[in-house]
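There is one chain below, alone, in C-alpha cells, taken in the form predicted alone.
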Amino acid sequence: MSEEKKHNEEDVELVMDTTKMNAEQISSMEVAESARETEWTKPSFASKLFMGDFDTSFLYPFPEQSAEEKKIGDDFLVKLEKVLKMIDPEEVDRTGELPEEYRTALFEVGAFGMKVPKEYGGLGFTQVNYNRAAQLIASYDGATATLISAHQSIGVPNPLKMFGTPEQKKKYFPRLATRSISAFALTEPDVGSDPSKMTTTAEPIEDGEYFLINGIKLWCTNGPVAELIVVMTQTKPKIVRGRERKQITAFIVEVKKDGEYLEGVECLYRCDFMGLRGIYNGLMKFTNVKVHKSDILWAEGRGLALALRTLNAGRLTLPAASAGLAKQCLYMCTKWGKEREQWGRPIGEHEEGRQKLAYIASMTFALDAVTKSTSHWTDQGEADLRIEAAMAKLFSTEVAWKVIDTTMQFRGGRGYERADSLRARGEDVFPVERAMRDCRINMILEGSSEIMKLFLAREAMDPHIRIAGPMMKASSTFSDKMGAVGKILGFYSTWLPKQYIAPLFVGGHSNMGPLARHYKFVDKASHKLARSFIYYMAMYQDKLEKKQMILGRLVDIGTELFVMSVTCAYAKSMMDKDRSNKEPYKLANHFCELARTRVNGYFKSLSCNHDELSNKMADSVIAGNLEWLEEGIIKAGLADKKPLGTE
C-alpha cells in the first residue's frame, strides 16, 4: 500500500462534533487529523495493551546486539569520548559557545553522520548504536547532545532518509555527514502545537518550478549555525468537500554558504535559555528565499505528516539521553552517599538517603530498559512504534526530571552550588545544578508531556473510533448510527465481556520467575484499562477530547504498564545470562512495586478527583476575578515591546 493511499487526506472524517466549532477550530482539527498515520500495517505492543491484550511475544527474547554490532558501537564510543573531553561543559555553560574546532572534531570522528547511510559517507548506525552514543554525550554535555540530536534526529538527515528522493540523498547526505550542520524549522512566534495557524508561506513562481519562502521561525535549534534547514511552510490550499484545507509542505533550504547567510535568510536573534546555554537556537527570518521544487521533501502538502513522523523518530533519542543523565546521577549520589557522614554514619545509610538511592537506581534501570527495547524494535522494523516512542519520551523525560530533583535534594547545598564554585573550593565537580537546568526542557520539546498525552489518547482510541465512530458523534444522523450497529455488536459482543472475564483467570507467566506477579498485574490492569477507555468514550462521546485530565490518567496507566513490561523482560534477560546476579530482579521489583502504587492511584483518581473544582477555579482566574490577589507585587512583562522582525 502506497504512503499516499495510507494517507488519503480527502478521506479524513473528524470523530468529534464540529457543529459548535468555528471555521478556525474545524480547520485546525482537519489539518491535524489529516497528518495522522491512518493505518496500522504492523503490530504494536502498546496499542494492544490499551485494548486489553498483553501480548508478551513482543518481549521474548529481550533483544540484544550482535557481537559485531556491539564492537562497532564500542569502538566508536572510545573515539567519541576523546573528542568530548576536548571541552569543559562548565565553560560551555558560561560562554554559551561550542568552539568551531570542537565541532570540526565531531565531524571528523563521524558524530554528525551516525544516521547517514554508509554509501553516502556516513556511519550508517543502527538506532541502538546511535542511542548508545546519545547516552554518552548527554551524560557529559547537554549542549553537545542537543547539537548532534537536532542535526540528525529532527534535522535534515532523518527526514531525508525517510522521505528523500535518490537525487536529494545524493546531493545532501555527503554534506550532512562531513561538514554541514542542519536544523528543523516548524514553530513560529504565534504557532506552537497548532500548525494550521502557520504563517510562513511558499508561493510558486516561474510556473511552479520555484517557490518563494517568506516567514519567521522561532526556536530553530541549530538555526544560527546550520547550513541546511527543513522549513515547514504553507503552500496553496486544496478544496476538500467544498471547503478550503490548508496544505503544509516541507522544503530543504540552503541557508548558508562559506559561513555566510544566503540572500533573504537572517538570524534575527539567538535565543538564551535557562539551561543548555551552549545550544544554537534562533529566531530565523526568510524573505523571498528562492527554492527549487526539487527540494520539496516527500510531496507538496505532506509536510505536517513528515514532521510528525520525524518527531516520532526523534523522540527515541530522549530515553537514551535521560538514561545518560540518570546514570550520572546514580554515580554522583552513590559516591556522595558513601562519603558524606551525618550523625556518625554515611547519609546513604540513613533511611531517607536509602529511599532516594533506591528510587534513582530503579528508575535508571527502567530508563535503560525502555531505551534498549525501543531502540532494538526500531532496528528490527517489525512493529509500529508510534505509541511506544511517545510513551518512551513521556516517561523518560518526566522521570529524568524527578531523578535530578532527587539528586539535588540528596546533595543539598552542594547540589545547588555551581560546579565551577565546587571546583574552586577543591570539591568533586558534580554538575547537578547545570544538569537540572539542562534537562528541564525535555518535558517541553518535541511534544510537551501534555501534548504527548493527547497524542497517545488519540492513538489508543483509534481502534474504537474505527468501530464506533458514528455513535460517538453527536452530529451523526440516525441512519449513520444504525449503519454502525452491526459492526459495533459484532465486535463488542465478544470483546467487552472478555475484558471483565479474562482478569478472573489470569495465570501463566511462570517463565518470569519471581517477576511473574508483576506480569500478572500488568495483564489484569490492561483489561481494566481497556474497560475504562470504552466506559469514558461512551460517557462523554465526542466531548471526551475536552476531558484532558481523564485522558491523561488513562495514558499514564498505559505508560506505566508498558514500562513495567519491558523492565521485567530486561531484568529476566540479564538473570538468564547470570543466575547468580540477583540485582536486576531487585531493581525491576522495586520499580514495579512503585509503579503498581502509581497505577492504582491513577485508576482511583479517574472517578475520585477534583477536576471540576479546579476547572471552576480556573474560570475565575481567566475571568479576572482574582486580580486583587495579585496586589503587592511589581508586575513583570514588557507589553509594549514589538517582537523582532515585525518592526
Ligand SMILES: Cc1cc2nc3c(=O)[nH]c(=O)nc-3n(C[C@H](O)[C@H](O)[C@H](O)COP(=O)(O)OP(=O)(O)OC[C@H]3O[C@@H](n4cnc5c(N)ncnc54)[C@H](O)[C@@H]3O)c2cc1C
Second form
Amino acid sequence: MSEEKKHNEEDVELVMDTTKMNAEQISSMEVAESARETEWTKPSFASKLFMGDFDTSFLYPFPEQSAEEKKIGDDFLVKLEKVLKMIDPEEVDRTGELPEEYRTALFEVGAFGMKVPKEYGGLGFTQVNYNRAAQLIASYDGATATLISAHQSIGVPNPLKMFGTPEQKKKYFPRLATRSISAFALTEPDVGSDPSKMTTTAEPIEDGEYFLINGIKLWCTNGPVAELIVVMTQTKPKIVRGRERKQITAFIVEVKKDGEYLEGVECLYRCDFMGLRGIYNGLMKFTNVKVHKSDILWAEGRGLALALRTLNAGRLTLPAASAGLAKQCLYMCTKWGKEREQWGRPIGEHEEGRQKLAYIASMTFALDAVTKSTSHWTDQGEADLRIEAAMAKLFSTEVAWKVIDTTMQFRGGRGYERADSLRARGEDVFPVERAMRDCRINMILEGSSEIMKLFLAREAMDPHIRIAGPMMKASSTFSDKMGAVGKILGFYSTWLPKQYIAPLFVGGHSNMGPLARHYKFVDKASHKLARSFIYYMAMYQDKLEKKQMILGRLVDIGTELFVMSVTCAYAKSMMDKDRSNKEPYKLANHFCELARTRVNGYFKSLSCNHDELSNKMADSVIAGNLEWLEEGIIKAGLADKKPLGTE
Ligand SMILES: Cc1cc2nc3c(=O)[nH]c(=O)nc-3n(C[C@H](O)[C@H](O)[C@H](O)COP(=O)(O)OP(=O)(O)OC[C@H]3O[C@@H](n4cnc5c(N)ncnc54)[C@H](O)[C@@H]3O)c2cc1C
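The structure above corresponds to the form predicted alone; please give the structure of the form predicted together with the named molecule next.
After this comes the whole thing, all chains and molecules, with the earlier chain placed first.
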C-alpha cells in the first residue's frame, strides 16, 4: 500500500462529538487525526491486550543480544564511559555549560553517530546498543544525555533515516555523525501539545523551487548549538470537503556554518530551566530563511505525521534513561540503607526503609524489562510498536519520578543537599537533588503523560471505531448506522461473549512456573479491560473522548498489564539460565503484586470515583469564584512586556 493511501488525509473523519466544538477545536482534531498512522500492517502485542487477547507468543523467548552485537555495545560503552568521566556533571549543572571540548570528545568517540548508518560514517547501532548508551549517559548526567538524545532520537538523524531520500542521506548523514549537532523544532509559544495552531510558515518562491521560512520556535533543545534543525512549518492549506485543512511540512534547515548563524536565523534567548541546566535550549527565530525544496523531509503536508513518527521512535530512549536513573537510585539507596544508622539500626532495616528499597528495586527491574523488550522489538522490526512506545514512555517517566522522590526521602537531608556541597563536606557525592530536577521534564516533553493517555485511548479504541464508528457518532445518518449494523453483528456476536466466557477458562501458563499466577491475572484482566472499553464506548458514545479520567484509567490498566507481561517474561528468561538464582522471580513477583493492587484500584475507580465532583470544583475555579482563597499572599509576577519575538 502506498504511503499516499496509508495516510490519506481526505479520508479523515472525526469519530468524536463535534456538535459542541468551535471551529478551532474541530481544526485541532482534524489536524491530529489526519497525521495518525491509520494502518496496522504489523501485529501489536498491546493492541491485542486491549482487545482481550493476551498473545504470549510475543513474549517468548525474551529477546537477547547476540554475542557479536553485545561485544559491539560493550566495547563502545568502555570508550564512552572514559569520555563521560572527563565531564563533571555538577560543574555542568552549576555553570550551565557543557564546554565544546567535551562535545568534540563525544563526536570523536562516535556518540553523535550511533543512529547514523555505517555507510555514512556512523556507528549504525541497533536500538538495543543505542539505548544501552543512553542508559549509561543518563545515569551520569541528564544534560549530556539530552544533548545526545535531542540530536539523534528526535533531531535530524531519526527522521532522515525514516523518510530521507538517498540524496538527503548522502548530504547530511556524514556531517551529523562527525561534526554537526542537530535539533527538532515543533513547539511554538502557542503550539504545545496541539500543533494545529502552528504559525511558522514556509512560503514557496521562484516557482516553488525554494521556500521562505518565517516564525518562532520555542524550547528548541540543542537549537543554540545546532547546525541543522528539522523545522515544522505551515505550508499552503488544502481544501478538503470544502474546508481548509492545514498542511504541516518538515524541512531540514541549515542554521549555522563555521559557528555563524546563516542569514535570517537567530537565537533570541537561551532558555533556563529547573533542571537540565547544561542543555542548550533556545527560542529560535526564522526570518525569510531560504530553503530549497529538496530539503523537505518526506513530502509537503506530511510534517506532522513525520513529527509523530519521529517522536514515536524517539520516545523509546526515555525508558532507557529512566532505567539508568533508577539503577543509580538503587545503588545509592542500597549503600545508604546499610551505612546510615538511626535509632540503633541501619535505616534500610526499619520497615519504612525496607519498603522503599523493595519498591526501588522492583521498579528498576520493570524499567529494565520495558527498555530491553521495546528496544529488541524495534530491532526485530516485526511488530507495530506505536502503543508499546507510548506505554513505555508514560510508565517509565512516571515511575522514574516516583523512584527519585522515594530516593530523596530515603536520603533525608542529604537528598536535598547539592552534590557539590556534599563533596565539599567530604561525603559521598550522590546527586539526588540534581537528578530530581533533571528528570521531572520527562513527564512533559515528547508527549506529556496526559497526551500519551489520549493517544493510547485513541489507538486502543481504533478496532472498535473501525467497526462501530457510525453507531457512536451523533451526526451519522440513518443509512450510515444501518450500514454498520452488519459489521457490528458479525464481529461482536462472537467477540463479546468470548470476553465473558474466556476468563472462566484461562489457561495455566504453566511454563511461567511460579509467575504463572500473574500471567493468569493479566489474561483475565485483559478480557475485563476489553469489556470495560466496550461498556464505556456504548455508554458515552462519541462523548467518551471528553471522559479523560475514564479513558486514563483504562489505558493505565493496559499499561500495567503490558509492563507485568514483559517483566515476568524477562524474569523467566533469567531464571531459565540460572535456576538457582531466585532474585529475578522475587523482583517480578513483587512488581506484579503491587501492579495488581493498582490495576484492581483502577477497575474499581472506573465506577466509583469523584470525577464529577472535581469537574464542578474546577468550574468554580475557572469561573473565578475562588479568588478569595488566594488572599494573603504576594502574587507571582505577571508579564510586564510582550513576549520576545512578538514585539
Ligand atoms: C526542557 C524542554 C525541552 C524541550 N525540547 C523541545 C524540543 O527539542 N523541540 C520541541 O519542539 N519542543 C521541545 N519542548 C517542548 C515540549 O515538547 C512541550 O513542553 C510539550 O509538548 C508540552 O507543551 P506545552 O509545554 O506547551 O504544554 P501545553 O500543551 O500547553 O499543556 C499544558 C498542560 O496541559 C495538558 N494538556 C494539553 N492538552 C491537553 C488535552 N487535550 N487534554 C488534557 N490535558 C492536556 C498537558 O499535558 C500539560 O499538562 C521542550 C520543553 C522543555 C521544557
